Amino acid sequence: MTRFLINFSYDGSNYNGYQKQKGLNTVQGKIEEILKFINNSKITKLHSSGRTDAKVHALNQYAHVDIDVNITEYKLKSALNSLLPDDIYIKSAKIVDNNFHARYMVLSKEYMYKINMGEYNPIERNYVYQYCKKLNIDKMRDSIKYFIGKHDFTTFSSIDDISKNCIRTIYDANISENGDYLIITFKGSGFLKYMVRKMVGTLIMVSEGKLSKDDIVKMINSKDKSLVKITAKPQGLYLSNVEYKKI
């Protein structure tokens, strides 16, 4: 048995999400169908750094996955790109220690979010929040900085969401202008479930004069999640990066 850590990227329009879910077109669920046929058709699950929701995408995604067959890196990468459909690419495979983990050996991941503020793209809509309108920079760059350091985001996680430890550190948080887009990047030790999505629809919030930026502050302290009235859409989010220590 040979453990590959795989590097790949998606477009997750036509996807349920990344994690496999039974009756639902996943991108786990994809890959996970082709490496089964690679390694003769032995049952082989991808471990990953973590989730993506529905239509959410990945730049640097990576999983780590037990091969039984004798075959090499290249061949791998080749393998699955021959097979997988088009809006999934395995960037790299590569051969790692048995003890590696994906998921629990994660230093850092990295997301980021698009937005236009100009004129309706359709041609984009499924890759970049059409917001339409201008947004108030100077008011999210001043409010941005206020979810930077450790924290429990509580108040930013889905209803839904159970973990029982909402302790999540941002190491890093900008915002950057490229003409009429707009991109939110944050840094951090992993997030929870909608975090990103709902960061960003509080900070549209402060932009529109609803909220302030002390808000943010006592949001986050009082671990109330019905205080976050806006998340944002999946389209414009990214998994962009995600670090291992030296491997």
Given for the second form:
Number of protein chains: 2
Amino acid sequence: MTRFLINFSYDGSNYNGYQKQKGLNTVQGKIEEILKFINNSKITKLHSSGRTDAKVHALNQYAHVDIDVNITEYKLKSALNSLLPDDIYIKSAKIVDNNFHARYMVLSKEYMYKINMGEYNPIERNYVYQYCKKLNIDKMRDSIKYFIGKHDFTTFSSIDDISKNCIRTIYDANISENGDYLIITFKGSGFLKYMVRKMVGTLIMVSEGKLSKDDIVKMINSKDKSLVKITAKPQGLYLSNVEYKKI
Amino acid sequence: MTRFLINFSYDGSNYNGYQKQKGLNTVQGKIEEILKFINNSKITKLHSSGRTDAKVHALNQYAHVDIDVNITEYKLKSALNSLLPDDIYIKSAKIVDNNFHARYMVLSKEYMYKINMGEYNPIERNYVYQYCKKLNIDKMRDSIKYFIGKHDFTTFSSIDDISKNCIRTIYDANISENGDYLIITFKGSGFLKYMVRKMVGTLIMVSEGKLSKDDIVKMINSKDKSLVKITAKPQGLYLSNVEYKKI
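Given the form predicted on its own, corresponding form predicted in complex with a further copy of the same chain:
To see the whole picture, the full complex is given below, headed by that same chain.
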């Protein structure tokens, strides 16, 4: 048995999310189907850094997988890419220590959220949130810093999230502007389901004057999920990077 | 009867090209279906600046249409956008003179072709040609200038093109580099079917050392369609602008 860490990107548009679900088209399900074929018909589980929701994209997702057949890093990568559909791409496959775990050894994850403040663009409708109005970037920058640090993010988690521990650390959060586009990035120890989209939705409400920066602190402290009124659309969200602990 | 000039953009990925064809999903067919509904169930023909092929996109396509019902520019735009699918977007609808014609009064058209020279990107697979290797931009720039001017472009037309007159003028042609991306633009009096994609394919062959810049001149003069070995993929092509004569 050889453990491989695979680094891959995908267009989430045509998938019911990353995580395998019976009868649904998922990124994990699709890759495991090919892995089983490569791994001598053995059911081969992909252990990823974490899930992404339906319609969410990944520029750099990581997962480990145990392969019994004798195969090189290069051949595993090319076999997967030859057999996978063109909306999933294996960037690399590296042999790692048998103790490596793609979820438990995550050091940090980075998400990026793209917003178009200009005219609606049909070509980017699945890849950029088409907000199509100017955002108040100064207000958003003033507010986003309140997310940074170690907090209980219960408020910004999904209604159906039953995690016992909603404490996460956000190491960094930035907003950059490029013409009509706004790129919001969050780097943290981990993220709860919908957390990035709920933080972005809240920043949009700040921009629209419906919330103030002080409300963000109150919202975090309240642990009241009903206070978040906007979960930004999945189409603008990208898992952009994952960092691992050295072993 | 009021004649409107509509300016629109579309993602060509899910269409069998712009031009209406019985039983096929086309951009023109889709818009005419909605126009008929708006125009009191009357068959309402859209006269565009020209066609685009299957999978080709438009940032700025133009067409005129005659409407019998009383409707303002703003209401025509918003009625169309409300009823059209989200991969077609009406940017504006302007009342024009009854003598205006969206095809015959074209002054120039501009096409843009996008190439990714970096790693394959599944997220952009329908919007950028995934060449995934470095191109020799100096060689391509040295060669592209031979397309500029008034020429008989028979060589660079489709095998099934039966146009009697293949003389077109290219006013300008440019190559710009942005990181891993190459953007090739052509501005001309008009373009034959596949012409831009055949010129781009030929420039790629020049980059690969399979043709020299002198071959371009010979190819143009030969009027021999079989000399063009590569028609670049439609996914990277965008109709980016159309200019009209003042009337």
